[in-house]
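Just the one chain here, the form predicted on its own, laid out as structure tokens.
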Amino acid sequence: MRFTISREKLQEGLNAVSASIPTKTTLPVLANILVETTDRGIRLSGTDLDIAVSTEVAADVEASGAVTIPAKKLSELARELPPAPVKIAALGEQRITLECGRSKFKLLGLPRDEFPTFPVVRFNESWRIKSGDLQKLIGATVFAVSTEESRPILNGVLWELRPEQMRMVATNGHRLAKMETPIVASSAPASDLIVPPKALEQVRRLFPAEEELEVARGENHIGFRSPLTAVYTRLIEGPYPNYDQVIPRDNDKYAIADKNALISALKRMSVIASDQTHRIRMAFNSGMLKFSVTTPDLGEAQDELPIRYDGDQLEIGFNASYLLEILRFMPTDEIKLTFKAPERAATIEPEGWTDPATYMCLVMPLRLMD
């Protein structure tokens, strides 16, 4: 194998696959990037056995072949190389030479057959989805995924694909984020997938918003691909909890608030709130929201914020961290909160949003200590 590639193209390819390379592994070949020649240049691939990424970049190929090269060393070298064409050649199955300007390097790789094969995903029955639509759903929901290992099913994002719309839902049992958006009718069958957030972040990072993606599922994997790049991931298996039954339908009190002013007030209150519960008390009256925090070993805090409120007076407790996290992803300057009672779930939605997508977050209240 022998080819010449620009330093920029080599860095571009390495940046795309490097996030899928594990930092620690008991299988030495996983610390390597697979480099293969193709008709259009070279393909770089990396995997940690859960997520696999491959991307194709332009190069002048003189002799075809494939070899695996230590990912960390190749990336570090590519960053420091002078701005000149990079010549890479494989001598046998394991020795690689790299030349750039006056710099010359020899690296030890591993044979291509030791590199794991990518999962089998057939794209003949695939959904075609605009990357920008998918990125919008990922960005609005992935933050709400659970990080606790006690309920592995909540460690993934539920992705419901239907012929004319798609929806993503994520929850940790205390807060929930749900967004759905219309899509152009797809001929692929309806499907419910539970996708690891790490893989969705790769999809968001690697595919430009204007690109159309092909998405297909294998037995327990899913693949995303564009003409040059592909991402494969293992799906999380099992039934996702019935999230629909926790979404309140009868919340009859609502408040409209300025998002940034609410964020500022919550951040101020959080300084005095308990590090364990982050509990703050919020009292809603017509025209005013009053905040109060009492932490026995720290002190007290009060604040207030003008709002538009419709409903009977209400006092309710929340984890300020959950509210701040949700507000960070709200796409409008004003937000709408709805309530039923101090012990019932509250919802937060963007106010005055004209997007065809719909977005709703839910947060469970905390019991107030009198």
Given for the second form:
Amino acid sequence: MRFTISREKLQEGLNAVSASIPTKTTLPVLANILVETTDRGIRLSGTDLDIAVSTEVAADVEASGAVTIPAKKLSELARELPPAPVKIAALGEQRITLECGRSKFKLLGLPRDEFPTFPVVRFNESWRIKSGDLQKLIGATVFAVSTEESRPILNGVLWELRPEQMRMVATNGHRLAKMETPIVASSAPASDLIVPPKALEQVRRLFPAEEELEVARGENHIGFRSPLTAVYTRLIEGPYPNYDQVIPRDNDKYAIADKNALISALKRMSVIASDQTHRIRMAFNSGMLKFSVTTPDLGEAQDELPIRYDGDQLEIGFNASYLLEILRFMPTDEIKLTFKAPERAATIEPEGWTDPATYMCLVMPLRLMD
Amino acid sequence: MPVISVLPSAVADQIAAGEVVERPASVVKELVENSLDAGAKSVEITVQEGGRALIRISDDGAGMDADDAVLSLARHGTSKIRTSADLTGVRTFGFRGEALPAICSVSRMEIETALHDGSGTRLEAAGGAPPTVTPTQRRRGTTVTVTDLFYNSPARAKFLRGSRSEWRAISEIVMTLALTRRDIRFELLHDGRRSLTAPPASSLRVRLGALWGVQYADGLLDVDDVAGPIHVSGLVERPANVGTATRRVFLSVNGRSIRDAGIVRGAEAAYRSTIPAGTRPALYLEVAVPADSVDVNVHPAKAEIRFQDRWTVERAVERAVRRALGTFDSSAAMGRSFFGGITAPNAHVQVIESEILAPQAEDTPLFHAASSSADAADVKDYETVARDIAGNASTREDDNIPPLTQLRRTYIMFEHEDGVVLIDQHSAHERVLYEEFMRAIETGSADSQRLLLPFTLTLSAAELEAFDLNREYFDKLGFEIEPFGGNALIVHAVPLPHPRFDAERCLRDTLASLTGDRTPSAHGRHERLVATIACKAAVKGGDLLSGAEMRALFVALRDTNLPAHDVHGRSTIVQLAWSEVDRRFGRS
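Can you switch from the form predicted on its own and show the form predicted together with the partner chain instead?
Complete assembly follows, chain above in first position.
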């Protein structure tokens, strides 16, 4: 194998792939990047066995072949190289030489057949999705995923693909985020996928917003593909809990509040709230929201915020950090809160959002002891 | 006037009843065993008010003729053995000839029995009086109806628990019998409701599926091993599943269900190093040994047996279970790596976040010097450290925390003026949570997070009873739990003592270890509950802690009332004095 590549192209390829290289691994070859020659240049691939990323960059290929190169060292070199074409050649299965201007390096790689094969995903039956739509959904939901190991299913984002629309849902059992958006009709069958958030972050990062992606499902993984770049990930095996049944339909009390003012008030209250549960009390009165916090051994706090509310008086407790987190992702300046009762789920939605997508977050209250 | 007289037989029977007939469940057990010994293929058990009002066992077994029926109510009237030589190697459930007369002596009893479909015999007796015999018509088999149990022994009646808890004991007994005799059809009705239907099953797995769900049964591992004359078979839990469901133990030796701590110990020994310390696997084991190597006539209810060579049996069980666990089948179904052909080694090196143990600067040390006596023990329980932690909590800044290092994922180590100090992370956290929970119970101020997806717990009868006993305290601790029909509870809200808290597992473990808890006073009960929950909710030895978690634990422990001891009375803090270290290096 022998090829010449510009320093910029090499860096571009390495940047795309290096995030998928595990920092700690017991399988030495996973610390390496697989470099293969193609018709158009070279393909770089990396994986941690859960997620695999591969991308193609332009290069002048003199002799075809494939080898794996230590990822960390190659990235460090690419950063420090002088601005000149980079010549990379493999001698046999493992030894690699890299030349750039007057700099010369010899590296020890590993044979390519030690590198894991990529999962089989057939793209003949696939969805075509605009990367920007996907980024929007991922950004609005992935924060709500559970990080606890006790319920692995909640460690993933539920992605429902339907002929005319798609929806992502994530929850940790205390709060939930859900966004759906119309998509161009697809012939691929409706599908429910539970995707690890790490993979979605990669997808969000790697594909430009205007690009159209092909998405297809293999046996227990899923592939995302643009003409140059592909991401594969393991799926979490379902079934996902029936989230639809816990979304309240009969919340009859509405409040509209200014998002930033609400955030400021919540942050003030959080200072005094318990470190463990961040419990604050919110009392909704006509036109006014009153906050209060009492934490034993620490102190008390009160605050008020004018809001639009004309329902019956309602007192409800929340984990302030859940509210703050959700508000951070609300795309509008005003938000709408809905309630039923102090022990029932509350929802938060953007108010006056003109986007074709719809967004809703749900948060379960904390019990108030009087 | 003679002082000593021979007791009338009715009194003798009542005394015997004290041993055999402890509560309604023992009546059910004795009567069902009689049915099984009579070769029944189908047994129907009807119970009302937890067996206090009515117990009826109806079978299609051999039946008796009129004479035998009368004899069966006589003390030591038995069809199962004839001579004392038969006692060795007895294979029937019963043999003492005690059960029927004993039960009859403390209840009103009605027996209907027939050798063939058609004409049969009906006996009625009460309080052990001679029965009235009348002819009757019925199908082949025997129906024994016991009503008003303990009507004539108020002392015993007083010790009965509520109908629900007696009912639970009955249902546990019937489940055990259903596991022992899988070829028999069992039906159990309580207050007119059908609570169990178990058709004849071809295997233990099928029967378990009928009792506790096919999914649960399918998750178990097969055990099957022969060591000399000992055959061990059955099903055990996968190490990865241990602790996720109610722990149940069923043992049978030569087809007789028994309790035996030794066999359980043997089986658990096989799990060593595969499951975290403190968790215990569910076991369903059947041991077959030569009939002449066990003595079953040890316990009046035959719940225990004696082995001629206990050691060999325990080793055989351990070996059998270990072999089952050693199979590829036993590894957890994780579905992690999707790339075919690549198998990564299991062991993996984890770099633990630690900080360099720098000598402390000019700050006043966290712990004051203990009197450094020359004869300091190698490692001493460091009470003074503890007192200092507590005493100085209010006067010190939280950032005055020494660098902490986690060792073996179990201990937190730090340097102190007087030596190296180790904290057991589990014990320490247990202490912290114990005091937190006690405060919550006393003030009723526990925070409680409502759950979006309430979860259900399916419990054994004993666990359900433990929950009932402690219900108000669970509520005060921030759990919102409601009955969910049958043996299930639904959990709507949970406390959040720490971010890693796994409420489901904590509740399961807590209820499992509270079973059989009969602490009478409410005060003692809530302390015990809190100690158990604290233990189950705390981080375990083996959990990797981040630097921030270690610091938080350090501060929290410092603020407790009794930092040096955990709730079981073990030490949480241990110190190795510098004087001792110096001596070992020859520096003194």
